[in-house]
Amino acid sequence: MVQATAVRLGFTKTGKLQFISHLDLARTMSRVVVRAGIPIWYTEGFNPRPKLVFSLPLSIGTESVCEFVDFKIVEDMTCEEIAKRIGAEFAPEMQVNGVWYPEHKIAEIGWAQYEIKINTSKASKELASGITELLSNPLIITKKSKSGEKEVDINPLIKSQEVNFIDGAIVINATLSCDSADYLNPEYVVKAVADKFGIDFEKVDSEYYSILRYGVKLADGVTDFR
């Protein structure tokens, strides 16, 4: 039985790729692989594909520039050379940040590092200072799931938030729960925003948002997964 050896691909996915779903781009990834050379495992069955396990899905509309997907090689190869050949298939808006043995379980993940950034007719230091309250305080939010809806109170679920005015647009900054029992959307941060103060998202023309991913944390809140 051939021994397989475990690998972390580490990379961004931004732009027009904030569009793709995760399906896709599982199935882009897997694609990417092949084309590449790399030496992957593949599963076994009638039908059977590379195994690729991500992180973190990726909500359509999110950029991230950490993202992560764990895959198995059946061949001696470097994590320089599968970083080189992956890169050279990528499109320009994915970029490997590199390739390693993990140091992490993907369980041990706990929080989440987002850069919210809402543009409004609204924004002010008044403004910055409104949601950096509401986000200090208890926020009873209409959470969806797959066993339905239920009301929450997400405070808990922010690990921390810095609120701040700056060139005429509101950046939040804040890490959010990613576990698999209690993960929080930054979608839901920014209805909570947009509800209380009255930001109206469909005039797209002067009152749109952003979201991208920088960082990944372990349960401590302060080591990087890796």
Second form
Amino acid sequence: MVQATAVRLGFTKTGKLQFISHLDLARTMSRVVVRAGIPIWYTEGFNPRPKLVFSLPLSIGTESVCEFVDFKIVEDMTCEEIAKRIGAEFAPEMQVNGVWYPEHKIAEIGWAQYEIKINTSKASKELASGITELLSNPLIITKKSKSGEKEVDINPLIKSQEVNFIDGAIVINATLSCDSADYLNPEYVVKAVADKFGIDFEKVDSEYYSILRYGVKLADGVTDFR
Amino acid sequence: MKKNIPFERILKRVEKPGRYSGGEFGQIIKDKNDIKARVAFCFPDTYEIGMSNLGVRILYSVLNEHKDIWCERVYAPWSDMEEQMKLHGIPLYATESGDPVRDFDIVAFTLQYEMSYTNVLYMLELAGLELLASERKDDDPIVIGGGPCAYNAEPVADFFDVFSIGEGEEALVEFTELYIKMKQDGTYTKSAFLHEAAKLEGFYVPSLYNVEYNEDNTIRSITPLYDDIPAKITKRIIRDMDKSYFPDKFVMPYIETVHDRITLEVYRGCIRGCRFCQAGMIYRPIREKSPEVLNDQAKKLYDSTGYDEISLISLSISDYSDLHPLCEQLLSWTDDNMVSLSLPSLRADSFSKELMEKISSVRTGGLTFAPEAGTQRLRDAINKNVTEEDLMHACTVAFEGGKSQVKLYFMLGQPTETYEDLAGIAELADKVVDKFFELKREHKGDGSFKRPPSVSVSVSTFIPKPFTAFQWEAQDELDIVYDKQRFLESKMTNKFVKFHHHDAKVSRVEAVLARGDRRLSKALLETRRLGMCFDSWDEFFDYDKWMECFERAGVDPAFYANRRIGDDEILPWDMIDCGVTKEFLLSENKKAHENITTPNCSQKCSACGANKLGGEKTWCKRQL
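Having seen the form predicted on its own, I'd like the form predicted in complex with its partner chain now, please.
Now the complete complex, all chains and molecules, led by this one.
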């Protein structure tokens, strides 16, 4: 068997590409590594495909500047060379953050940091404090999953939060749980806020929001996932 | 006018936003200021279908090779997106720039199937353009149509300024260059431009041809309005396929499309001459590409796309002269790179074990054959020169190769068909099942034939199409079609055979549109009034609405679909010359009624007439 080396690619997925699903991203990435000529390890079996492992799923409608995918290479190639080649095969709204040998296991990921920006005619300093209050206390939401609906208190899944009123909009910086069992999709935070304060996103002209994932941390909440 | 709101906010509110977001790797972005003509290339169906079309991929690339032209893509938004666009005052826009289609110079529609006509009108309306060509002004875009349906575009003639007849790689560039030239030298008005365009080879400007009718609604005459435009428009062809433009890059879709792979066009045309088949006539003469050129194109596309599948496309892949050398050249590098090879359009009679091993080296799945008719008598009449023996041979190869699924395609209601022919469909399916068990007995104990056989029989309804030997024939009335479908159902008793038939009502509307004349434009205008679109989709097609449109427009669908057209009648598409002559088609029609077959082009030249168009690597030259 060939000696295979594990590498990790860090990349961004912003702008229009927020509308590309995780599954579509995976298919796109396998074509990217092929046309970049990366000597990648393929899955065994009947229908061999480049073996790619994404660390965290990203919901449609969420942008990110810190995505990761792991793969193995079966021939020598420097991380710089891999980064350069892959960068050349990305569409403009994907950028390479770097390629390196993984320092942490994916299972060590504990938290992700998000910037949630809510534009609403109701935005004010008072609303910002109201949201801080809401997120600092037990907060029961209905979580939908394949197995059905479930009532969950999301407060323990929010490690930290800071809510500000900036340029007429509400900006929430929040560190949310990424633990596989307790993954908190930031959309739930937006929904909880909207429900509580009566923000109607049907009125797209004035009421809308965006979510950006900007950091991924280990269970200690401090160390960057590398 | 409502305030234009950023796109992202709308896309969060629709299904599959990746259909509309653009931003794909390989999309072509140019600086508007350097551009002399902007072309919006519209596919009147969803993104997933439009992005799968090789013709569009070729034309998109060839237009963008030109430094003065920027061609962008446009697809039909699904109903949820339509709702959002209307709600927020967003007009139909082009994928690359996001600019409104109405601001373009040229709006091009590819007409791949008749049932997409309602979407053409739907898209024109979403773009904020007048539907009727006569109501669009000098500063509106020129609306051009092309593709297989342009061979009889009369039903949509009122909505288009011009049609491109035949192959577009060279023609569309010439057309756009003429536009640029007239804009630059100040001679451009819409009417002056169209008059000049009508003089280019292969362009049909419907407003410059006057159609008169007889009392019985048949056509009396079709006359050009000017002496300097042709009375008959000869289709364009690419003479040398090896030298024809072929892209070395594709726009790479993020979302899954229908055909998401490398597609190689192995040759154009077909040697077969099935009498119901339009593609088999309008793409003649056959012009092959050489295996070296194809292999080179495949390699370049693999490097630039990273796709893991190559599909060899053509009307009947096993007729390609150099199929084995081509497969060998491709397999010399595809296997090592985990790239699979697929060969759709295989003919039963040429199905060898060797060939199957090649295609199944990476990919499995069922096999598909199209005998089209249940008895040899009818297969002779339609000139589908496949015998039962051929089919059984192919099934043997497939079953012994470990396959257990076979799909069989048939057509119901073809000229000269009897109930005996229909019963033959069920008998043929039973024989395929019997073959499976016979082979299973022979292979007893060797571990193969574990899965039970599955034979699926799919039956469509015959639609008489322009430029076929059956263009004069009547389609069965609906109640006859239903009778035949019920009869077939009663014959399908084998538990290993699954039977499926197409919606006869869709086929009837398709027949009306396929053989329609200009008077149908009125009915199509009504479809827009009723908000009809996506008629090729089951969930949208509404037969009653179509009948209402025909009635409002005062046209009788039976006149177009269910009438045997007289041999001497002027046909609505008689101003188009597709190469194959009307005399040849008529003689083929007569032979059908006498159950006489015609040899294919590799056996003998039947003097169809297409060789007058010239072309390299044709079968014509080898015969003459």
